[in-house]
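Form predicted on its own, single chain, as structure tokens, below.
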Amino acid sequence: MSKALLGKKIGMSRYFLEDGTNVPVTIVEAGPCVITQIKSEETDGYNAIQIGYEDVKPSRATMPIIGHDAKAGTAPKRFHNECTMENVDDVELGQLLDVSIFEDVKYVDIIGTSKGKGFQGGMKRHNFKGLEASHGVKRAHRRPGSINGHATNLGTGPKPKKGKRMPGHMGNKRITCRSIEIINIDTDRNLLVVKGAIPGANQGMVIIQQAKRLNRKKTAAVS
């Protein structure tokens, strides 16, 4: 069975532990999902299933994603994400998935978009510490300084070099959380307790999967 689910993130929390251990959590309602689609590697090369998410309305979905869903038995989804697999042969298409597939995994990694900042300046952007307060600095407080040293690349001509750390567009990006800690499931309403806080605004949408790599002490953990 694939160990990865869309969902949404309600908000972040606190969870008390049995020892009274106050922990930062994020709540997320994952699930539940449909099988959409089944991939063998007779027919495309490799094992996957694609799985949706949250019913949307038909006068808001297209007739290509009507249809598609319509094979499975279900409802226009509104998002939808392929997850690969070993094998294929325990999967139906129109399957549910909840988030009791979760229930042997202690560490997952969590994938969402972060919060769009708009254009940012560089102590915003870069954590510049900016110049000096005082007199004589007039106002340069929160500039960058001088990128004059970077300007020369060889080959390329007079231009700052790629990667130069400068004001631009922040946020909005795909971001994974790797390896983060299960506090607690709630299979009734499908929600999951993770520790800290992940990616995005509330309500957004999120990729939970098993985790696929963990570091020394939390391999440790798991075994």
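Computed from a predicted structure; not experimentally measured. Definition used throughout: the rigid core is the maximal C-alpha set that superposes within 1.5 Å between two forms. Positions refer to the first chain, counted from 1. What changes on going to the form predicted together with the partner chain:
Core-superposed comparison between these two forms: the C-alpha position of residue 195 differs by less than 2 Å.
Superposed on the core, the two forms differ at residue 165: its CA moves 2 Å or more between these two forms. Comparing the forms between these two forms on their rigid core, the Cα displacement of residue 141 reaches 2 Å or more.
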Second form
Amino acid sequence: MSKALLGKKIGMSRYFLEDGTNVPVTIVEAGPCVITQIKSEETDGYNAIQIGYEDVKPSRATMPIIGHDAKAGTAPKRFHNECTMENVDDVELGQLLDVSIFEDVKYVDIIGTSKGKGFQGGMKRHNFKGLEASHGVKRAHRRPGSINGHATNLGTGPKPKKGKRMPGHMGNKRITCRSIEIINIDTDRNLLVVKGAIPGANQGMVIIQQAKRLNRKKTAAVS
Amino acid sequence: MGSQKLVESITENQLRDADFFPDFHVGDTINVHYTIVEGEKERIQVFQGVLIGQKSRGVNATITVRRIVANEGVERIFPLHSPRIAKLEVVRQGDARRAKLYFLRDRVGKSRRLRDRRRGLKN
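Output block for the form predicted together with the partner chain, input the form predicted on its own:
Complete assembly follows, chain above in first position.
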């Protein structure tokens, strides 16, 4: 997980590949990020770097953040994130990371916060089927149905099982999209063009990192 | 630069040159020469029909072409800037008073045809 950047979702469009196929793409601004802290085996027990992204007005930032980022010699940043590294010997505090670190990378994982949907019923939230439209069903067409019996012999007792899927708050949750293909890189403006959709609204903060695992087809494509 | 501008600027080099397209309007009968890839081989298929709608959003621009095949209406939506479009030709200029000719879907027989657009004359 050595290659990671913070970024921002810009928007979606389409892209024509060289063979003429037409793919939906998302444009992501990736970096530039500053290394704001280096954690090492001796001091923290593990190796990691903390990166910061997007300047924030000092009047809007808190004093601890201003002080923390000043140690790296930069203006206060809006977002910080830590990524574990195998070794931290060749990085230094205040070093700038930009999108060029993804130049030889084919697939990335993108982590974002999904759009909030508010309080939703079981049909939208968990794809429940609902009840029937007729045959005596009254005012219960979208209800989840029974959630348990009052005495089950499954060892759960007279209470719904823990984690029972029910209506509730949907979205606004951290979502990871794995092994998304990189279509194009614009190093001048730190833009990444990736295939398909990524979580969250436009302007939302995302974490972009080298894909952790690939399926067989994608592994073959990389090698 | 705003987000929309950024999206447009990154897809700018995907756009076709303006002189690739003939002067066409909604209501025209057009020929779309579309490259079809079958395994290794490529061939060009011509789809002739009435242009019933147009969407122009930069690289997302599309045209909707409707034709009648074996008494069945067929509509195809082509991405205008796709490299698979080999050629566009206007066969016949039709007169249309609206931007989207969806009413043609309900027309049968002769009423399906559009009046000719004569040069210089507003019929």
